[in-house]
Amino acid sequence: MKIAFAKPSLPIEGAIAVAVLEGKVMSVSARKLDDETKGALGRAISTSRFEGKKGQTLMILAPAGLSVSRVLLIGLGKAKDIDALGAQAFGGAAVAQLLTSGETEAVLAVDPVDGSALSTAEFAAQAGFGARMRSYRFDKYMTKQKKEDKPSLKKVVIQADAAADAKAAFVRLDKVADGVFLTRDVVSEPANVIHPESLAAMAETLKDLDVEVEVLGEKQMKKLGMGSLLGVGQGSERESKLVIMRWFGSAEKDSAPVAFVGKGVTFDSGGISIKPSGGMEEMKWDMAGAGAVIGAMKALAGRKAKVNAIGVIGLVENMPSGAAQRPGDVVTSMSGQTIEVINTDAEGRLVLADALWYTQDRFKPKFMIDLATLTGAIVISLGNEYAGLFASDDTLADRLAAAGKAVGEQLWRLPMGEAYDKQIKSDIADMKNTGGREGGSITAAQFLKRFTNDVAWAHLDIAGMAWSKKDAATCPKGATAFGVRLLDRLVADFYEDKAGK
């Protein structure tokens, strides 16, 4: 969908979206379209339950006197409340009613909001980027689709007076919206669509914004000593593999980068200890963090940010089979560490192991953030609304957490010690791969911590925000790329050049 920015001009063909505030306080678009209406808009606000508040919506088919076919009237709630996330939200609202409307163009309106910390060019460019993320789709499978369930919608033109502020904001959230928009596409297809080699073909797509990537095969990765990963895809005829994308945007090319290393299960099974049938269709998006990894990567490369960033991901599907990794075996991680293998189902820490140690020893980052789906406790614990985060260092921690408060993908710190740690205490090897139901993710995070080496580390447990079964204000059901935004502010906030800021 293209997003465009305009000054305020009419007429107007199509349909318009104006704001109106709580208390049914309309903006100034909105009293000008019901001056023209001789009050027809008053009259519908009046009659109606529709007060302005956040979120709500009230379509009003163009009365007399009006070029545009149809008015939709978008509450903002109080104006001391509208941030960057409630102007996204006006954006989507308007995107999510009238995509399939039959509506080819529509027109946002954006007025100056008394009240409101946000600038009116703040806005707009916000408002432009929640409506370019609520009209994703994925449907390249559907063939049959009626006609009324199609997407119409083709442009939607922010009109402001500061529409010119407006467009050059909008640009670097635009190549956000692609990264999101990858991120979304890779985690949405079927598994014998994504698998470790198709996955690692489109790391390689980011070469076109000058993203160096490099992918290891097996012979490369058993000959490193990596047998936590390997052993997890021994039972698949794909082949496993290693993504590295490097991205040297600072103006000290030398200068320890940031680190991202990313799950990229592509389909887990449960391998000998196999999961229920019941649901297991949804494995295809275990590779969630791989995937929001690559998108991050793409963002920060698109909106050529002063950093250096690396990004590895492992990439195994997880298969029974007769030369599948049992309950029981012991492998060699590249740390040197040996994991005693409980159960073949937790499996994410196994990848994330070996790549956690390959990114501290190869690149000696200033920080790791790991990002997974990796255990069934964290939906248990936060359900769909947070993601779990664990760290080693606190001011890591604060202003992840401040990123994704900022970009409205939440997360919720949890504890880690000693006592947890004892728990993945093995008879047999240097630990267990799993410590038992009681504190899942905990244990799961302490697992991960073995392997980071002491450098600064943070872990996002994200099984319960990688694909949301209902719509949300600026992303449709399904796969959210949660953790591309996030990283793409953490860096933004506190890790560009100063120039870049």
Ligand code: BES
Second form
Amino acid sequence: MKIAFAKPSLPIEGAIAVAVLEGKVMSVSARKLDDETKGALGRAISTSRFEGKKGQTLMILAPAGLSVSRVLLIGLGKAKDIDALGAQAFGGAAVAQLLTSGETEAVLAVDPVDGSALSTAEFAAQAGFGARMRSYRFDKYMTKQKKEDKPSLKKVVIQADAAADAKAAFVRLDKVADGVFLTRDVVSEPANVIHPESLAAMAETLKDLDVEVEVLGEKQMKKLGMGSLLGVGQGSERESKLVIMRWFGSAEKDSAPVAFVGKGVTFDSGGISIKPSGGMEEMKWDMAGAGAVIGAMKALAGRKAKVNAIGVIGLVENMPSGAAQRPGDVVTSMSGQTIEVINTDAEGRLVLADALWYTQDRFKPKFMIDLATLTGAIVISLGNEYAGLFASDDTLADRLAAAGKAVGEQLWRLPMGEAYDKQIKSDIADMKNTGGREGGSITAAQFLKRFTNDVAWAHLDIAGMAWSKKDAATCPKGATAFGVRLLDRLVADFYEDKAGK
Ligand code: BES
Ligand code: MN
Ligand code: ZN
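Other form of same protein, the form predicted in complex with this ligand, not the form predicted on its own:
All chains and molecules follow, beginning with the one already shown.
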């Protein structure tokens, strides 16, 4: 779907979406249409329960007096509450209503709103972003889709007086959307298509954006001593991989990079500690952390972010077989620390242990942030509203939480400490890979912390956020790409070269 920006002018045909504020207050464009239809919009509003509340929509078909095929009214809520996310929701709502409506083109009218802190240009750009985000589809395996179920909408034109400024602001957002779409694609793919090798190949496509991409295989990882990661993959027919992506965007080529580390378990059967079969198919998206890291690197490189950034993803398939790791096995990680594997289903932390150690050892980053669908326990704690945030550095934690709030990817910080760390003491090795049911997400974080070598670090447990069972304002159900917008925003707000800084 194409997004364009233009100065306001009434469309001859197709659909037009206009905003209405809470209390049935029509925007300038809505009022204009109301005049031209001799009050049809006002009549439609008073006949319905539409009040202009945030998220409400009302469709008016073939209004007399206009050549357009339909007018879509979209509620914005209260003027003072309109923010970037509200503008995105406006664009998203329009696309949700029109994508398969039969319309091929739609105009979104963006007017100045009295009492809103958001500029019209920014509103328009964010509406374009929301529209594109909501247009995502993963239907490549649907060979029998009915015509009426297929998307018809090809083009969305955002109309605003500040079209030129909006278009300029959209350039950057469009690159973020590219990253989000790549992540949604790889997370949506089934595990017979996305496995360590093919996911590494997807990461290698970032070379087109001047990202340096290296792929290590099992032989190289063995040499590095990555017994923890390799143990997880040893039951699989697929070769485990470690992918390193490097983007040098800072004017200071040697400045310490920021580093993102992703859990990339392309399928998590649980291994010998096998999972129950109900719902096991969901474990194709146990690589969503790695997917988010790839997407974030794509966004940063795509918009030529002035930052040095490293992305490291550990790619394995966790399978039971005669070669698989057993409960009770002891493995030696790259850090030299030994781990007693109590449960082969607590595999994500084993993968990240070596990926984190490798990242700090080789790149000496400013900080490391890992993203992982790590524990079922975080879904019990926070549901599908917040990702769990764990950190050894308060500034990093605060910045992450702020960036998350700004982009609508919310984080909730959980505690860490020595008392929790005790739960992973082993009788025969330096630690064990599970700490019991109590505080399961926290003991997983304590485990990871032991592989950070005291580099500033944050861990995002995204198990409840990577996949959505229902449509949201700017995300159809399915893979959400949680983390891409968050990391992009974190970098943009806090870690890019800035004039005079
Ligand atoms: N990939 C799972 C966690 C998960 C669960 C992600 C549900 C998304 C939705 C992880 O590898 C896992 O199996 N964790 C275990 C750990 C336990 C064995 C200590 C869990 O959470 O049950
Ligand atoms: Mn598991
Ligand atoms: Zn897992």
